[in-house]
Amino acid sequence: MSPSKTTNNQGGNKVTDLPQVKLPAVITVKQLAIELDIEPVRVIKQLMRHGIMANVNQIIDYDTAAEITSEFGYTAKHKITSRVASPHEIQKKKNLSTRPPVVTAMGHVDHGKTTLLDAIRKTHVTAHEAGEITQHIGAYQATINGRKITFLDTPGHEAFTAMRAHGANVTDIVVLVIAADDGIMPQTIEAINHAKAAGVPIVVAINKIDKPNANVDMVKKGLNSLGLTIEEWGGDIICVPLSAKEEQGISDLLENLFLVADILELKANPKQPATGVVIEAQLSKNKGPLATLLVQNGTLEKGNVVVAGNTWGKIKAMFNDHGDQIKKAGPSTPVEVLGMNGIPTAGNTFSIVSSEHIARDMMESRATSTTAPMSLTSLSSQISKEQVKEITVILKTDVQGSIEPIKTSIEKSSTEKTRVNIIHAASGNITESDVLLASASGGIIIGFNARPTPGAQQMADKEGVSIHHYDIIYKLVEDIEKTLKGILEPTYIEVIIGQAEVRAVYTSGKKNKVAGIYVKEGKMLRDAQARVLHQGKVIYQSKVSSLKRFKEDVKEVSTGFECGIGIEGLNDFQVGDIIEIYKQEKAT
């Protein structure tokens, strides 16, 4: 990247040239983000504004990259390529070496993810003290027959996808853990869909084969019904039966993980400055901000100046997964670092800069940008301009029986030019996991009689994810069809203003009842549209007829306060009901 400079034009006025970025004919989203020194998620969101749904590994052409580059304050120039590699490129290739694979375990709760990781750790990780195994950070390395392998001990697919949503692909292989006595469960399906959306190879570990009621064939059949056909049935999915509790089959699993890693040909250059991703971060009372970093390329050294998201720092100390101080960390190595000026966000990418002055300048230039949700209306507009070829959808319904007919109807709506890709479909409320998957995949969420949880709605607003609600199937399908044809008229979307919980019910006058509520999020507004939810189901819709605090009429009540509320026409409040205040806004 060349520095900016000032020149004189013919009229004598000074013109400041924008800093230049040299780009090849095609470039991945991730590489463009590196060239612009910004987080990949910002590039993804900018592409979304142009109607291009891309992930970090997607390739875009020069014209598109140049346009995005200009919007971040740079000017693009063609990078001239030659058939003869430069000495620098030759040297860079010479320095490439095989790196350890990074593995994440996923699966349904209680299917044995933690037990499996503990078994691997106990067998193959040297204890810091004799007889004691302590996991110091949320990742660790094991050594098997002289080869290293890195495991991320994340809470599950939510954390995995949260990192993708922030622009970081940290995992090379997913181990899908399924209990042989329980089979395929809802979170199993979620984990599969999250792994598929990330394009990460899956190795299945059928756990608990020691149980009397274990049924390995049942699991294999369940996998096959979900499109994961195991090798012995003619597919390409490696499947390893094991017992984490009895430590049986662990070696077989590890051998297969290395086999997949060899096929992937994972390489990195340890002789360049480190880049990688933040796995987790916390504030220590004694040490201040501590960040767990996974080095993906290059070598991280004590004294390096690190920039991660909106934080930076000079590394004062580094600790490995046993808590020992180390001075260097190469590719695929997890380390905990001390010296950051704040707590970075899990999923932030990090890089090394040459000085603290540059780090401060970068922090000043990194303005937080917000993105309007990519609604069906805006997608329709982009499709009409032939700028979008695929719509990614997460479908949630109130009951399991609604999934297949809706899914089939939506998929039939695909045209020759534009298709619908449903990457996850399930029954139940719209959750934070759904929002993260939509954010990471550049998709939208469609809810059929399904509501978002308060946390999910808040996250959707933050991540710029569009949630569309329907209670009539034909209307849902009709909107999808019009979107794909590029003829959907502007519609109105709901914006949740506030949510409150009913804590008590009082009689007001002869017949009327009011609810004593606690405002959990946003605010309550008098005369606003309102709905009442009982056990997650909408039971009544009307408007706020009264709003009082200490017997005084008020116009609004904010988060954290209690008040009395009346809903026009409703006299059947129950303690525990949720009251939602919302408005309709024109979709952009």
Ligand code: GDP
Contents of the next structure:
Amino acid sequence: MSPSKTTNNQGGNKVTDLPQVKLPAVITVKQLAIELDIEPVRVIKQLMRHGIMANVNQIIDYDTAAEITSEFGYTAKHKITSRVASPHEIQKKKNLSTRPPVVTAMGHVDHGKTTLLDAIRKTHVTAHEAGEITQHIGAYQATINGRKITFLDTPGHEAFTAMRAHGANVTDIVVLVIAADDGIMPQTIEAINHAKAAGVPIVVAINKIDKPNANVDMVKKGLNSLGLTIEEWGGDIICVPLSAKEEQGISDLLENLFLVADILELKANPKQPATGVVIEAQLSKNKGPLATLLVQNGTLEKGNVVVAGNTWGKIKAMFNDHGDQIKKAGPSTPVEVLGMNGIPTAGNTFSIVSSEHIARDMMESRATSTTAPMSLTSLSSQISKEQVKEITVILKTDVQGSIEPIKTSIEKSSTEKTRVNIIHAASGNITESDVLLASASGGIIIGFNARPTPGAQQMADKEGVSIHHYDIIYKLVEDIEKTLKGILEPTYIEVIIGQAEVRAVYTSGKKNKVAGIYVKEGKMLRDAQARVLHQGKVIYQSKVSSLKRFKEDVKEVSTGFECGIGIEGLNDFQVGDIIEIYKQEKAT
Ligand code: GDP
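Starting from the form predicted alone shown above, please give the structure in the form predicted together with guanosine-5'-diphosphate.
Up next: the whole complex, starting with the chain shown before.
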């Protein structure tokens, strides 16, 4: 297999066009050699340089494999592996057995996700004694007719997509909770798009049917209009009306989840060392780091040496969701482990290594990698080399009415060889959830008169997601068309340097106004470009004309400080307005 299937621009700020290799959470040395198209002995030698003694059948984790991959001149990217068997597993197919499905609840706020998870816990988690409360460890297992099902305890698509952005696809089925008295709401649509982007099947729980104004039909029709046709109308979307509060219809939902699980044929090999994902982690005052791990494949055992992200540890003790000490945990089991040397990040994949010595060496050789944004220009250069067939876009607009015309124009730009795939389009600010979705899906964000929230901008910088701003439709469509044709010349993109809030307005000189501001994010710069936002909308764009602290002219003012600012040509500041400083940078 040749590794040069796709390229990306990771590994620095320049477009490097390194060939990309997609790697699973764990891989054997042999399989990695096949992926890199080289002799296994070369991989073994390279591992030795890192102090890792491995044979061809040894399993190494993603971070190690990624490092080796980069040393052979390729860029590694996470292959999302949920139901995909690891190479080791393929070799031992005969050991495969059915594993419980892992389920996440999603939906609009207040539609009843938490109540539903609690109801399932109450009705289908066998407590040892009457009144015993199960532990909250981030996930729990319910049992129905002797079959198990694992629920992740953090509902919502943000947590789900944050995990995907870290390379982990833990969820097999999404339960989309829709309140029958409220119908489809913005976060319902967001949840649908996040689940679709991950390729995870949806089962709809129409909740709150006990309410007098419940309208199940309205929900079904709403789903239909979103392209999710329910079973009774000839589609494949299972809908279960229920009341989480009255604990009605819960068994029906669980049975349907098993039905979908059976179709998915979820398998794992309990006979191999465990691999899986960190669900959550915290520092306990008495016990030290506590991590909840979800075993996805293999069996985790007390005494195993676990490596997860930049942390590792020998498991001193292991607890199930009842708080019982256990010695072994098979596929799809969530467990809390004691013994890690630090707090791993939720979404980190974990694997088992054969000794503490190897774990220590792996930590030493793990360098933090940075990701450069996937921008229109770099996509264009990849398209011209025929390496990208699809551009994944998240579109945010200021008003609902702009979505359809922009979507239609963008989609029309698709050519025979390349396609624009808009995986989510909505009105409103660009949020952290949008950035996570872009990161997890290798997409870009297009903001049409839509601004990122400060948190979203920060996250985009960290995750390497590029946000493109437009205020004219034809310019946006033109750029997309050029990108698709693979001829987009480098352009200048906007980089936000800082944001400040106007706290007071003063008169300076005869009639000029300056704003007393507080720098909330980044910094303020003299001579930089600036815009003023009133109630989230841009009302003025110009340059900084003066920047002063205690009457002294200054070059810059950092976060947390107050200063006075003048904007060229503007005399109409209002308290509460936001001043945004930005610069144009050549897009990579
Ligand atoms: P979440 O934000 O989606 O997690 O929603 P919650 O589970 O917190 O529920 C929001 C509100 O709806 C709470 O006041 C619940 O008591 C109520 N609720 C949840 N499920 C039902 C239901 O089946 N029937 C009724 N009448 N109320 C419900």
